[in-house]
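Read the single chain below, which is given as structure tokens and is the form predicted on its own.
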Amino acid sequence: MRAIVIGGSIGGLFTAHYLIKLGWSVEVYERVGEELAGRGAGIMTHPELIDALSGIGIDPGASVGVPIQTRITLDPQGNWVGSLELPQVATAWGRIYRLLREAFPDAYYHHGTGVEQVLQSDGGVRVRLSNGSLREADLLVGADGIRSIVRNLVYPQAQPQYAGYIAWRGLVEEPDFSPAAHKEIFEYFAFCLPPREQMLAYPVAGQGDNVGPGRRRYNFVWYRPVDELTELPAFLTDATGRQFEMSIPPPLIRPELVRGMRADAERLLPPAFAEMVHKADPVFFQPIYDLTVERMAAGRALITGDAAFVARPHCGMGVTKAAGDAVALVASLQRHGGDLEAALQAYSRERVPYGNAVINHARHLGAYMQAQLKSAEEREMAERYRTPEAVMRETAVPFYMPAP
């Protein structure tokens, strides 16, 4: 059996590895022309992610990330207003990508190759690539993210919905911290909760996946409301006046937006956090979106990871969810033997409810940061999840489907 995987990031690589484990022939096409390992920032590991790596023979090892024992919340003056013992390991997106990419044969991974057209028939799928060539296979996997081309074939009604806020992100090298700031926050998963905002930060590995003291980095995410109609268009406009649709390349973010964000840090955040924001270079922001679908398969095509469901980052489930999609797909293929389309439909019926549950949980966690709280449910969730106790307990922890 032959599969074409569109998208060579973590979700696509997980799916490709698991299909190869079943004996399939797999070709991966990634539109970006260079390796992706330098992209992304910090993520939290979950048991399901480690199990998914182990299932394809990848041992992440003790150096997968930085162990964290305690979560804390600081007020604007830097005083502790809450703490929670919650052991976890923080890693980097690039670390998981490299583990998957290094174990995948170069001959079957194609950089700089996008998809122009997708066709399918009863017997398979045909893909026209950006280089003009045609490829045929038994299965097409869309792991091509929030702007997925394959999703337009599987469920064209789906459109990302802006959540009402953005996330500023950055990394600071451990030696760049002052001794006072390092002592105050560096070893912790730390939070601060300005009105209608949330700052969180935690240590991750440094260059070369180094987790030794003095060689790590500190990753922060600062969620801030930005109104979709009155503010977001300006955030997505570069210095030349060009406006981008859903996100703006980090190098094109206007310097005055960065200066304004850093000035707000001095006014709103504890001194250690404000220092961190000023020392991070570069910084960038991402608008936060929700994306849901009602099905994840149609005929011989399926979508996986962020091509199907994009949850707000509060859950910390993006990478783990993509890994779980791959595991569920292969399990369904094994159960249904040679009936490929029945296997894909079963995969969809299993993973759609899970994706919706993750989306809803993430919406609840982020409700109080929305620029506009339009519904009674949003207002209720905003009250429920704005306390330090709730934020520390629910953010970036393993997610399990609620009982029916």
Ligand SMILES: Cc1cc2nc3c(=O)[nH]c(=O)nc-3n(C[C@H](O)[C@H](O)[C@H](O)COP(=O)(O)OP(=O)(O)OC[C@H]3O[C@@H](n4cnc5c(N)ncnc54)[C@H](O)[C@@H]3O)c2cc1C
Given for the second form:
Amino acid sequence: MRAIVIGGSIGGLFTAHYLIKLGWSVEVYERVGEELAGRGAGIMTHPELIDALSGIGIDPGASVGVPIQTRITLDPQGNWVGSLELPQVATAWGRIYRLLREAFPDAYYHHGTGVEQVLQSDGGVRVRLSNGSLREADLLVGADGIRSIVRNLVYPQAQPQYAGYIAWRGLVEEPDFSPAAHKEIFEYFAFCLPPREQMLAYPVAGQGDNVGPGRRRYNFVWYRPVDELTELPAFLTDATGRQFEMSIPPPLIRPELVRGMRADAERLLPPAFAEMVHKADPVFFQPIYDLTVERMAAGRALITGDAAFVARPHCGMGVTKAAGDAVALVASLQRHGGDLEAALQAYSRERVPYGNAVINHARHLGAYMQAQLKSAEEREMAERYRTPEAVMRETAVPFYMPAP
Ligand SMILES: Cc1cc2nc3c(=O)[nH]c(=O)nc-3n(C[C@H](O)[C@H](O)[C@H](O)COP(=O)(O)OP(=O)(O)OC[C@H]3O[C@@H](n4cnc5c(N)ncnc54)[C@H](O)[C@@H]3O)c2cc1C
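Please move on to the form predicted together with the ligand, as the form predicted on its own is already shown.
Shown next: the complete complex, the earlier chain at its head.
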């Protein structure tokens, strides 16, 4: 059996590895020319992610990331207003990507090759590549992220919904920290909760995946409300006046937005966090979106990872969810023997409720930062997730489906 996988990021690579393990022949098409490892920043690992890597023979080993024991919340003066013992390992998106990519045969990974058109018929699927050529296969995997073109075959009604806030992100090299700021936050998963905002930060591996003391980096995510109608268009406009649709490439973010954000850091954040925001370079922001679908497969096409469900990052589940989709897909293919379409329907039935549950939980965790709270449920959740205890207990911890 042959599969075409569109998108060579985490979701695409997990699916391709698992299909090869089942004996499929797989071609992965990734439109970005250079390797993707530089993308993204820190992420939290969960046991399901490590299990999914083990399932395809990848042992991430002890150096997968930086162990963290304790979470703390600081007030604007830098005093502890809460702490929680919660051992976890923080890694980097690039580290997981590299583990998957290095274990994947180059011959089947085509970077710099986008897919421009997707079609399916009763007997198979067909795609047109950016170089004009056509490819056919038995199965089409849409691992092409939030703007998926495969989603148009599977569930065209779905549209990403802006959540009402953005996340500023950045990394600081460990040696660049002042001794005072290092002592105050570096070994911790640290939070700060300014009114209607949330800052969180934690250590991750440094250059060359180095996790040794002195060689690490500190990663921050600062959630800030930005109104969709009155503010977001200006955030998505570059210095030449060109406005982007959903996100702006980091190098094109206008310097005055960065200066404004850094000035606000002085005013709103504890000194150690403010120092970090000043030293991080480059910094960039991502508007936060929710995306849900009611189907993850149609005929011989399926969607996986962020092509299907995009959860706000508070759960820290994006990578683990993409891995879980791949594991569920191969289990379903094995259960259904040669009946490919039945296997895809079963995959969709299993993963849609899971995706919805993750998205709902992430919405609840993020309600506090929304520029506008539209429903009674949003107001209730904004109230629930505004205390240090609730935020520390539920942010970026493994997510399990609530019992029916
Ligand atoms: C602020 C923020 C914080 C986050 N924090 C975490 C975290 O702590 N933990 C976590 O697990 N996740 C986190 N995530 C989410 C995580 O980045 C994604 O969920 C993860 O990368 C899985 O995505 P994916 O492979 O499905 O899609 P993507 O990573 O979006 O990849 C899609 C790929 O498809 C390619 N592509 C698109 N269209 C085409 C085409 N037509 N032809 C060829 N190629 C195409 C793209 O170039 C891209 O490489 C965070 C996200 C954000 C925004």
